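One chain follows as structure tokens, the form predicted alone.
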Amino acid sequence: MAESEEEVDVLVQRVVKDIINAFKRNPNIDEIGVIPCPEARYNRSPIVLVENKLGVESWCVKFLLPYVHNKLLLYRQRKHWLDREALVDITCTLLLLNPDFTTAWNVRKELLQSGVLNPEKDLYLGKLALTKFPKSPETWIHRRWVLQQILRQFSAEGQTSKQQQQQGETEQADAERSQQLGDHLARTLHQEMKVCCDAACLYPSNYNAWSHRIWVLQHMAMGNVKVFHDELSSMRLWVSMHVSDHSGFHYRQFLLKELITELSQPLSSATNSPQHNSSTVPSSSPSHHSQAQANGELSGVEAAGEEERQPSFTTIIQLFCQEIELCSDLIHSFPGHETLWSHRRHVFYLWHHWRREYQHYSSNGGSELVHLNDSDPGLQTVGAQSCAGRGESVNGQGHATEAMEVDGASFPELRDSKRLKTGILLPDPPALSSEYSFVSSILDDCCNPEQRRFALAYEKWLDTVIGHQP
């Protein structure tokens, strides 16, 4: 074992020099750890290396963090240099073994910022230490300033090849520049989700994580509808799997809450159309609008908005109606789980106030935007609100809510096999009724304490919340 100082620095620059060495040889390693070894056995070097994976064994972190640390504070305070290369070396052995020393990263910063650094080596540092420390809150915040970096320099990009354009060069190669920047993106997105995951996995309610990957989501994809989508999709085995994970279910609103708000808008937009604001186009009266419809005589530009706003309309719905399905499935699989609840709650409130907002706009003028199958027996008009509350007396109490009318006609039964002119069975819409429904054969049924607690203080939550607003 050293003792003296000299050969305590001789074994930490071998040690320095043994990790990035280590990189050299294996530019693929995916995760780092300490292996307990309390003391030195052998002539052989602490760093081990397996496959993609490396080691330091514990006995020597007690010389290489002080070490590092300190020749770090040394050149901060301008007593001691060092060159870029060591630079570089000092400060990933050093937040390999604590990524929360924040000034570290901004050495780095300042490396990227003169070029020394590359980008992407910076998140792959970030990575690697994450796979130790997944809820290193500097770590997440260095990473989102690389990414700031990767999206300016995208955006620079960008702006050149269009004056590159203007100055002659070809369609075709701007195109293919474009595309590269895509994929690029696209990529940057794709790793960004996978390390979140992974350290979600690692440390459970890892808000660091989850709110960093909604960070990234609003910076790198908002208004793209299909990431968001894919994203919901794949949450759902997660949150199965992390029923007690409130940060996950979190998440998931979120998710949510965008996908609404972006669906939403081919709906709201039509109350600020030509076709409703301006008395001058014929076209805008509403018995010319209800006319036409019913002779199948849309304009051009009216139908274009029908198409648009119609999968819209059916696609929110489906949204709610899966979101109350898997909650009812890992409600019934897993009782006794706040988290399960919570999720419950928070999803039938946000589709509680969407129901409302879509009834105040089909009140002001919305086209009716979804229509049943013209081979339907009883043919009608479904109109924006799809919803009809449905009263049901529960426990002695009557639970009534409103029932939303189109042109004086109810939303009619969805599970009447009835399909959309796009083909799509609309599932029976969430409802007031049906919640308590839930909650009566949760209460039927329980035999857990704690599950029971949950159903009437969810119960409690709709009479006081939900069912005496308007």
The other form holds:
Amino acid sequence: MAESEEEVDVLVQRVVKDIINAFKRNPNIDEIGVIPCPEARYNRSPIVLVENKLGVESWCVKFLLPYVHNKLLLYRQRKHWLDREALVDITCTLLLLNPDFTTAWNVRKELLQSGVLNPEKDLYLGKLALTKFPKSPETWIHRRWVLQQILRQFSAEGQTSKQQQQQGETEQADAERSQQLGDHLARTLHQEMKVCCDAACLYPSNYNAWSHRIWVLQHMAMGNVKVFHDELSSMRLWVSMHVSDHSGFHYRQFLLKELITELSQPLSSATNSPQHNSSTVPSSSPSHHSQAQANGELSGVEAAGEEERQPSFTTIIQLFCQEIELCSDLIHSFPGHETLWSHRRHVFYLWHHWRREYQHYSSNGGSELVHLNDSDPGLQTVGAQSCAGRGESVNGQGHATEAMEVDGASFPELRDSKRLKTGILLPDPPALSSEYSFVSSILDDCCNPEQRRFALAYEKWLDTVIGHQP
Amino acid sequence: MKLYSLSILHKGATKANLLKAAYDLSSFSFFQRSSIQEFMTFTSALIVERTTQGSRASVKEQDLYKLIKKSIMHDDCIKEYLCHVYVRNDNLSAVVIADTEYPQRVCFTLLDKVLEEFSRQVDSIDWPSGNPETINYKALDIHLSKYQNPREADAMTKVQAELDETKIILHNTMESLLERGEKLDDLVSKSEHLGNQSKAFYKTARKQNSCCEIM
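Beyond the form predicted alone, can we have the form predicted in complex with the partner chain?
What follows is the whole complex; the chain from before opens it.
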């Protein structure tokens, strides 16, 4: 096979061209891979396109990679000139084979800034590289850089449109443009979620993918409760199918925490302070309201969003109830996974602290809350009604708010009664006592040694961390 | 959690005969799939051959996939796979290959169920000589996809009590199934389940056996 320098030269240039032509022939390529093939087959290109998959035969990689690598380095050292088109082609080939080669991404950053490349193209290249190297840190880092470019572009466009409005352009045109921007951004957001999800499925506990997903939400959807809710409910099935994926559960914890913080804001500040609304995704986009309807699981948000930020504590309690319920369910179904137990710790810790803060608030302005509940019972969500109702029936207490203000210890032991699987009745808000009885129920009927160990550790954690706090 | 393959075999005097198989290889890279499928068939047959009549076993299968992953994916992610096997007293057998997250108990429930259904639908005369083309049993793919989510499949709690988990034999490596002096390499090169490409590939992967290779 091609061993002499000239031969390698010819071969590599042909292969680079073949790769670029494959992308031209099929713009929908969605996966790259290496085909195990130790020997070159006579006179055939090592680049194979099957369906939407691009394959490189393994024999040619050892020629290809060092060659394009050296060529790019020589260019960087100003020892060898490459025109822009050649740079685009070479970095593309190089990054598909080795996406952690920072210099190549940096060359592309320059190309992007000079307008030779458009950001979408680089997001696409990164997406393909991730199908083979789902963790590649440099690819994720570059991706965030590209997204920042896009965001900057958007905010610049938003500002020019505002100026134009001041100059007398019709408001309608302005609204149209901002909606277009919003749609584009929502699409980008959706695409990022998809890329992260694919990478997370390819590689267990893919920390890089999940932290990218958090970054994207923080930069593109902050304050948009709807997006966070959608994420939380779409992640439900994913975590149920990946019960040992720490990073996936950590993402869920992030979502929960952000939602609680966001929903608690009207509780802690009586004045209608403007949320740190996303400067990017307009929460007034038309999809916001129509889609919220479809999300039946957590319809309580709507009330929060629409009714001038009414106290949304019922939604918060519902979130906690559902999360603890999910966690119990998974622990029962899949014994012996530490991830589930540490998730439970996190959720309960979050709940514990939120409740203490809320108690603090309710002692100052609790009457207002009671008043609200009296006047508009429709605001109460199913979750709180059932919680309160069950509390009432057993120990004769009054309102939902009252029931929540008292310490969890006074909640009746409903855990022992069979939990209803109908889905209408939610369990009671979590409480220290219910956690203890959950642990003892696990210890009673489980012989899996790992599961017992985790249950005992959780019990000890409750004793030392939660139990000792006032 | 994931189920990768589900196959029904007949354990003959010297070798196992594949009767029907279903695969879900969507989580593997496209160009790996055909080789992985062959290795899964090879592994399933080998495990049935080495498991005694009327017993259940789970085998940790790391070696082959370590090789595959290292050489094709160049991936430091070494996932463990488990092969669960049930060989009935009448020599009808089934193997399911799953990842370690997937609950073992559900796997054995699935094997029981599939074998019972299969033996009702396919005459036992066809077992020793049948092959995937001639055997008329279509439900395997449906079972495999339904059981991908074990909580939607019916089995999560039902068979819990019936199955005595202590009776399941656990092998920590494929090697522990082999007889004295027997080598996996030889079995691979002799196997009829593996195509030439897979064999060549196994050989080179085994030879390299290093992580510094570029691909």
